[in-house]
Structures are given as C-alpha cells and as structure tokens.
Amino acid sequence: MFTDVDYDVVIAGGGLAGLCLAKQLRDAHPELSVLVAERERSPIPLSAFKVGESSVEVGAHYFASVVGVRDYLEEHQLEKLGLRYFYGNGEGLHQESEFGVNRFLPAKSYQLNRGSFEEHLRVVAIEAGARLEQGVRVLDIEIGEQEAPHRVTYQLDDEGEQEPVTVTCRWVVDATGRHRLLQRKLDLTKRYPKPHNSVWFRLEGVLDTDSAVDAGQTAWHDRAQEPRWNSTNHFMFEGGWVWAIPLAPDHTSVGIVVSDDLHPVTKFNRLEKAIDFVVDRVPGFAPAIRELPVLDFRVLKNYSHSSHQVFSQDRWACVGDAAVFADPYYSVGSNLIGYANGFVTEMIGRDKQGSFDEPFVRYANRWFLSLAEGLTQNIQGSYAFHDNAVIMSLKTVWDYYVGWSFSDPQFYNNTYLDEPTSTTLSALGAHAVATQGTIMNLFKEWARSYRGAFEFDYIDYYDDLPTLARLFVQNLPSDEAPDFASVLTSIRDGLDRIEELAHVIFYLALEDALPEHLEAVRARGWLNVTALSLNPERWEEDGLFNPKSRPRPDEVKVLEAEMRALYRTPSTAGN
C-alpha cells in the first residue's frame, strides 16, 4: 500500500501480541503487506512454553471477537471458572476463606495453553495474508525519522553462517517480548520502585484443587458446581500468592509471585525449594505435586516494567511484553495486548488516510501507560496484606466494580480509540479515579490496625453480589453496538454505585478499626469519598463532611445490606 518500502508493516516477534496484531491489521486493512519475523520455529512446545496463560473477559473478548478465534478457543482451550482466592494458614483449604464463583460467568474467559494457541495463531495470521518468517533472529531495528522508511535486519537463526537480510518498512512494531529491542535501543524502560519476583513450572497432569480436600468435606465440595481446577486459583499469603492454572488438555501451570522485600527469591529459586514452598502453603497438593512429571522451571526477577513511550509519530510501536508487563495478579496481560494492538491498528489506519498526527500519539501513550501503570501500582500496593481475607475480598470487589463498570466498557465500545469521547469519559470518571487512590490508602491503613471484626467462609462474587453482577452483565458487548448515549448512561450508573460502595467500605473499616466513631460519622450523612481515612483528626481538614456529589442514602443502605450479608462476626457460627 505504501510506496518505496518492502513491507508496509514489519512486526519483530511472532508471539501472542505480534501474531494477533498481524491478523488484526490484515482484517482491518487487507491491502497492507505485513511481515512477522519470529525466532521460534514450529512446532512450538505445548505446555512448557510461556506464562500469561490466564485471560479475563476483556482479553478473551479480544481473542474471540477481534482476532476472530472464538471457535478455536471453544474447541481447544479450557473455559475459565473465574478468579479464585484462598486465604488461610495452610492447614486445609476447606478451613480457609474462599472467594470465587461456583459456575461459569455469562462472559467467557479462557485458560490458554500458550504453545498450542500460538501455533494456531501462526496459521491464522498466514491465512489472513501476513508473511511469517520463522527461525530468524532480529538483529537490529533502524528507525527512519519523519517520512524515511525503517530498516529491519534479521538473520536465519541456525548453526550455519547465513547472510543477514535487511528489509524496509513504513511501520515497525516491536513484539519481541522481554527482549524489548526498541525499549533497550531507545532507553525507554521504566522500572517500578519495589521489585517483585516470580518462579513457575508446568506439570504433566492435573494438580486438582478439589482433590486437595478430602471427599468427606461435602459442604466445601458442594458449594462449587464446576471443578475448581478450571479457575485461576490464587493461594494467598502475606507478601505474595501461589497460582495453579489448568492447561488443555491435562497439564497444570504452578507459580509463586512475591514482593521481594518480604520474600527474597532465594527462598524458591530452585525447583525443589519451589515445590516445598507450594506444599507448605497448600499441603493438599502433596503428594501429587511431587509425583507429576515436571516440564520446565523458570525464575523471573523484578518482572514488572513500564515504558516512557510505546507509540511514536515516527511510525513505530511496542506491544505485548515489549511494551509493558503489568502485575499478573488479575490476569490483565491479554487486556493490555488488546488495547495496544487496537491503538496500533488505529494509527496505521489514520496514516493510510493521511490523518495520523502527534496529538493522537501523545494521547495514546498517556492513556495506555496510565492504565498499565495504574493496574500494577494498585495490585502491588496490596501485597503486604494479601493474607487478610476480609480486606482483600473487599479490595477485589472494589476493583471489580471499577473494572466491570468503568474500564472494560471502554474496550468493548472502542471509546478509548476516540480522544474526544475518551476525554468525556475521563472527566466523568475523574472522581472515581481520585477515590481509587483514597480507597487503596484506606485499605493499607486498615490492614495495619485490623482487629478482626469480620470473617467469612465463602463469597461467590457473582451470585452473592447482585449489584456487581448487574453491572457486569449490562456492560458486556452485544451484537449491536450501543450508541454513545447508552454507553454514557451505563457508565454513570456504575460510577454512582462505585461511590456508594466507597461509603460501605468506610463504614466497615470504621466498625473494625474505630468503632467509637462509626455512629457519629453515619450521623453526618453523605461523605466526600475522596477524603476517607482512619485518621479522625484529619477528617474536617480534608473535607470528609463536605460532599461533592448528590446524596443517595437509600442506595447506600441497600448496598450495605448486600455487602454485610457476605460477612459475619467471629462469634457467629457458620455462614
């Protein structure tokens, strides 16, 4: 399409992000010539290939509807039974607080065997008209500024000496994963202040969460209609979590994720130590975890990173792990692939039309990097109290409210690709964004002074939370795209519920940490939720009792009853 270049687009790296982008570009602009240069040859190792195996609703929608592989996912990958969390001391899962769902959600998500999935995506990209060069190593990307073409040099990666090949292109996209060719070349990498580390290994066979509990514990087994194995299972502890993720057809991914200041990676940087660590946290996994064949073992220090820039008016971009790597706690990696690939596709389309400009690039960088960095900071800020079941369950409910009713609809409706529309939504959500930081600080304060006024056995975050479930369903994509007025109405509804939830969380925190202040605060009525804290001396000065929005006491009363039904006081028997 573009003149005087060998290819319109060269994608360095043919993993999940690069292959999906190639397919998306060819679908959106069939006249584009797209080259994907990938080091790994087919056949790809199946289960022992890459992590990033768990998707959530946005990422699953991207793969199924945008990339167009829904039928493949349904037939060859496992449907995910939501995110599931266990909080306890490792004596037995049936004695721990559990937060999850008992049946599959209305919007599907998937557990991805990355090897088989990427092997299929190679076929899909080629069938869409992209050219895939396998077994080649990208040696250099030479950026052509302004209108000059880029030059990408790669070499056949085998034992013999092969002459490097250089091709020119209008657009170049770095999808090389953690190699991050452009970020390293242009010194763009940003690190988070507190390192977090991970190790993982894949097992040949099923490491079944349900089998970790004796069959005689019928009440525990009966509260989940579907096998817990299908969930992304999180086994929480102070400073980190263990994951267990199923992979089709019958393999299991196991990992440990920790904050470095609480758990140095030397605790589990060898396979034997890692397995011991997992068994200490989830005793019911033994002896199976010691008997199943181990397919691989990896250590990744300081895994999260961001970037100063991922899109450029000079027609280059970074996607996937070559752009950012958010904390994996909420399985948002595929979401970020969808957002970044959407921006790249939009930019190339605008370039094709002659309307690609610097203001949109600035907006895209700001929007995307704020999302990725905000997710990681929000997640990693809670590692110190991962063992607190009540506070973490409330934080997860809060995060789902924000995600399902404000963030996710922006992907489903592509509003993030239109700056004026996105600016309108950002202004609408500014109060909720400000409250997000306040609520996070409130959780940190509460965790430091927690007295144990509440506890729970099991929370089903769909069936037990009808308001959240309603917001989830009403914001899901439909066959017919809604008009912007409808999107706006739905998001306003969600933002109101978020503000009401902030009131309820504050009341619960006061009842536990500062019970002597609870009734006095209630008597003051509607609050300024951007000023919540557990420091009574600052309430007046911070404007806690000077609300900025319309009071909705009846709605708070209804939501508080819904939320309180999740918990009991320690003296109350059963749940």
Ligand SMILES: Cc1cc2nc3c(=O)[nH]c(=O)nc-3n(C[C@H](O)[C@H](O)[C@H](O)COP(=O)(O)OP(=O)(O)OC[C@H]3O[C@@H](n4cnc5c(N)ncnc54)[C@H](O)[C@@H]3O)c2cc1C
Contents of the next structure:
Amino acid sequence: MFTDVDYDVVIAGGGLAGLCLAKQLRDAHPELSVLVAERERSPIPLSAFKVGESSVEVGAHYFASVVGVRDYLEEHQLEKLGLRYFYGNGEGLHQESEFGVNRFLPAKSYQLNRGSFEEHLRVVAIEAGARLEQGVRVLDIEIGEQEAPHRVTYQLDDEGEQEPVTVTCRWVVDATGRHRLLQRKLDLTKRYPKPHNSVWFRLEGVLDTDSAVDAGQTAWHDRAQEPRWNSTNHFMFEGGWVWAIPLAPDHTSVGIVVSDDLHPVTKFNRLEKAIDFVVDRVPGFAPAIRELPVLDFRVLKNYSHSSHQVFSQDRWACVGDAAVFADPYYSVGSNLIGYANGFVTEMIGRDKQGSFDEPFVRYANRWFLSLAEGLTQNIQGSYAFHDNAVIMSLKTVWDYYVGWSFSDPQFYNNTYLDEPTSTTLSALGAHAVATQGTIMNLFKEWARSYRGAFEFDYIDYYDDLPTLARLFVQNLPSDEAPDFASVLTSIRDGLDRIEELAHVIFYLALEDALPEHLEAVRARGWLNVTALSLNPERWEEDGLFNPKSRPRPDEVKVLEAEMRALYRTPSTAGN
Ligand SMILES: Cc1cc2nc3c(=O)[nH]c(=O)nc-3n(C[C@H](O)[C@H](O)[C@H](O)COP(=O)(O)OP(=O)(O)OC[C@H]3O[C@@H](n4cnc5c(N)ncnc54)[C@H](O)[C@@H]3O)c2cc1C
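Could you output the structure for the form predicted together with the named molecule, given that the previous block was the form predicted on its own?
Let's see the whole complex now, leading with the same chain.
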C-alpha cells in the first residue's frame, strides 16, 4: 500500500508480540503487506520454550478478543484460576496464609503453553495474510532518514553460508524479545537500580499444589472448589517467590524469582540447587518434584529493563520484551504487549491516513513507559516484605482496586489510544496515582515496624471482597461500543472507592504500628490520603488533615467492615 518499498511493515522476531501484531495489523488494515522474520523454525518444542505462561485479564482479553483466538484458547489452553499466594516458612501449605479465589473469575484468563500457543499464532498470522519467514536471523535494521524506506537485512539461520537478504519497508517493528535489536543499536536501554533474577524449569507432569497437602486436611482441601493447580501459584518468601504454573495438557512450569540484594542467584543457578530451594519452601512438592522428568532449566539475571523510547516518528517501534520488561510477579507481560501493539496499529493507521504526527508519538512513549516503569517500581518495591502475609494481601487488594477500576478499563475501551480522552482520565486519576506512591511508602514503613496485630488463614479476593468484585464486573469489556460517559462514571466510582480503601488501610496500619494514635486520627475525620505515613510528626506539615475531596465516612465504615472481616487479631485465633 505504501509505495517504493518491498513491505509496508517488517516485524523482526515472530514470538508472542510479533505474531500477535502481525495478525492485529492485517485485521485492522488488510491492505498492508506484513513480513515477520523469525529465527525459530516450526515445530516449536512444547512447554520447554519460553516463559510468559500466565496471562491476566488485560492480556487474556487482548489475545481472545483483539487477536481473536478465543476459541483456540478455550479449547487448547488451560483456564486460569486467578493468582494464588501462600505465605509461610515451609511448615506445610495448610498452615500458611493463602490468598486466592475459589472459582474461575467472570473474566477469563489463561495459562499458556507457549510452544503450542506460538505454533497456533504462526498459522493465524499466515491465514490473516502476513508472510512468515522462519529460520532466519535478522542481522541489522537500518533506519531510513526522513521519508526514506528502512532496510532490514536477514540471513537463513542454517549451518551453511547463505547470502543475506535485504528488504525495504515503510515501518519496522522490533519484536526480537530480549535480543532487543533496535534498543541496543540505538543505545536506548534503561536499567532499574536493583537487579532481580529468575531461574525456571519445566516438568513433564503435574506438580500439584493440592497434592502437596495431606488428604486428611479436609478443611483446607474443601475450601477451594477448583483444583489449585489451575492457579498461578506463588509461594512467597522474604525477597522473592516461587511459581508453579500449569501448562496444557499436563506439564508444570516452576520458577524462582528473587531480588538480588536478598538472594544471590548462585543459591539456585543449577537445577539440583533450584529443586532443593523449592522443596525447602514447599516440602509437600517432594518427592514428585524430584521424580517428574525435567524438560529444561534456565537462569536469567537482571531481567527487568525499560527504554528511553519505544515508538518513533521515524516509523519504527519496539514491542514485547524488545521494548520493556517489568516484573513477572503480576503476569503483566502480555498486558504490555497488548498496549504496545495497540499503539503501533494506531500509528500505522494514522500514517496511512496522513495524520501520523510527533505529538502522538511523544504522548504514546510517555504513556506506555510510565505504565511499564510504574508497574516495575510498584512490584519490585515490595520484594523485601514478600513474607508479610497481611501487608502483602492488603497491597494486592489495593493493586487490584487500581488495576481493575482505573488502568484496565483504559485498555478495554481503547481510551489510551486517544490522547485527549486519555488526558481527561489522567487528570481524573491524578489523585489516585499520587496516593499510589504514598500507599506504597506506607506499606514499606509498616513492614519495617510490623507488630502482628492481624492474621488470616484464607482470603478469597473475589467472594470475600464484594466491593472489589463489583468494580471488577462493572469495568469488564462489553460487546457494545464503549460509551465514554458511562466509562467516566464507572472510573469515577472506582476512584472514590480507591480513596476510601486508602483510609481503611491507614487505619489498619495505625492499629498495628501506632495504636496510640488511631482514635485521634479517626476523630480528625476525612483525610488527605496523599499524605498518609506512619510518621506522626509529619502529619500536620504534610497536610494529612487538610482533605481535598468530599468526606464519605459512611462509605469508609462499610468498606472497613468488609476489610476487617478478612483478618483476625491473634487473640481471636481459632474463633
Ligand atoms: C522470569 C520471567 C517470567 C515471566 N512471566 C510472565 C508471565 O507469567 N506472564 C506474562 O505475560 N509475561 C511473562 N514474562 C514476560 C514474557 O517474556 C513476555 O510476556 C513475552 O514472552 C514476550 O514476548 P516477545 O514476543 O516480546 O518475546 P519472545 O516471545 O521471546 O519472542 C521474540 C522472538 O524473536 C526471535 N528473535 C530474536 N532475535 C531474532 C533475530 N535476530 N532474528 C529473528 N528472530 C529473532 C526469537 O526467536 C523469538 O521467537 C516473563 C518474563 C520473565 C523473564
């Protein structure tokens, strides 16, 4: 469709991000010629291929509805039973605090066997009209100046010497994953201050969380209505977590993720050491974990990165891991693929219409990178207190409030693709975003001075939290075209509830860490939640008692009752 080029779009790398983008582009603009140049040839190994196996709601919606592979996911991948967290010291999972869901959520998400999924995406992209060159290595991308075409050079990745091929294109997208061809070439990589590392391996067979607990523990077994295996299981410890993720049909992915300052990766950089570490954390996984055949073992140091820029007015873009990688903790990798691919599809559409301009590129970079970097800081800021069940459960509830009622609807309704609409929403959410930083600092302070005023055995973050469940359902994507007025009403509702939750979290933190101040703070009434802290000397100065919003004490009271019901104080243990 563009003139004087071999292809309108060349995508370097046909993994999850590149293949989804090829399909999305061809669906949105069928006249575009799209080439995907991918190093790995089919058949792709099942399971022992890549990480990025757990999807959450935005990523699942992206795959199912935007890329359009819902039927395939339903039939060939496993439905995910939400995120599940265990907090304890290896004394037996039935004695640990557990945070998860009893049943599948109204919005589906999936556990992805990346081998079979990418094999299917290859077929889907080709059927949509993209050309896929398999078994080729992209050697170089030369960015054309001004309106000049880009030149992409690739070579058959075979043993023998093959002549490189150079093709020209109007748009080039780097989707080479951690290879990050363009980011390295243009020196755009940004690193986070604290390295985080991961090791993982895949097992042929089911490493079942339910089987890790003796069948005689009937109360523990009965409280989950579906197999816990279907969840993304997180076994938390100070400075990190172990994951167990089911892969269709009957394989299991196991990984260890740590903050480098608390656990040097040398503790588990060999398979035997990694298995010992997992068994130490979850003794019930033995002997199965030592008996199931191991399909692979990988070590990845310092996995997070960002970039100074991911979209350019010069018609290039980076998507997937070639753009950014946040942190695997909330399984948001696929969400970020959805957002970046959405921006690229929008930009190419605007270019086609002659309305692609620098302000939109600037906005897209700012919006996307602040999302990715904000997520990373939010997640990695809590590794030091990953073992604190109460604070981490409150943090997860907080993150769900913000995610489900403010961030996710912007994807479902495509508002992030329209700068004026997005700016309106950002202005509306500025207070919540400011509170996000304050609450994170509050959690950190609280973790340092935690006295153990609360405990819990099990929290179902859907059934036990009706306000959160209501916000979740209310913000799910609908089949109807989004009506901005109702999106706004729903987001306003969520933002009010977020502010009320901040009050409740503060009261709980005070009750534990500074009980002598609790009643006096309550007596001051409505608070400025951007000034919350556990430092009473700062409260007046920071303006804690100078609220900027309408007081809603009744709503806080109702929410506080809902939240308090999740916890008991140690003296009421066993009640
Ligand atoms: C420890 C860990 C856990 C994670 N867990 C999750 C999770 O639970 N959920 C989630 O959503 N995300 C997770 N992620 C992120 C996950 O990696 C990404 O979501 C996803 O895999 C990124 O897809 P991609 O297409 O960018 O990269 P990839 O899937 O790696 O694809 C890149 C492709 O480019 C090809 N390629 C590379 N170089 C070249 C070249 N020169 N020429 C041609 N082809 C090339 C490769 O063969 C590959 O197929 C995790 C990441 C890590 C590190």
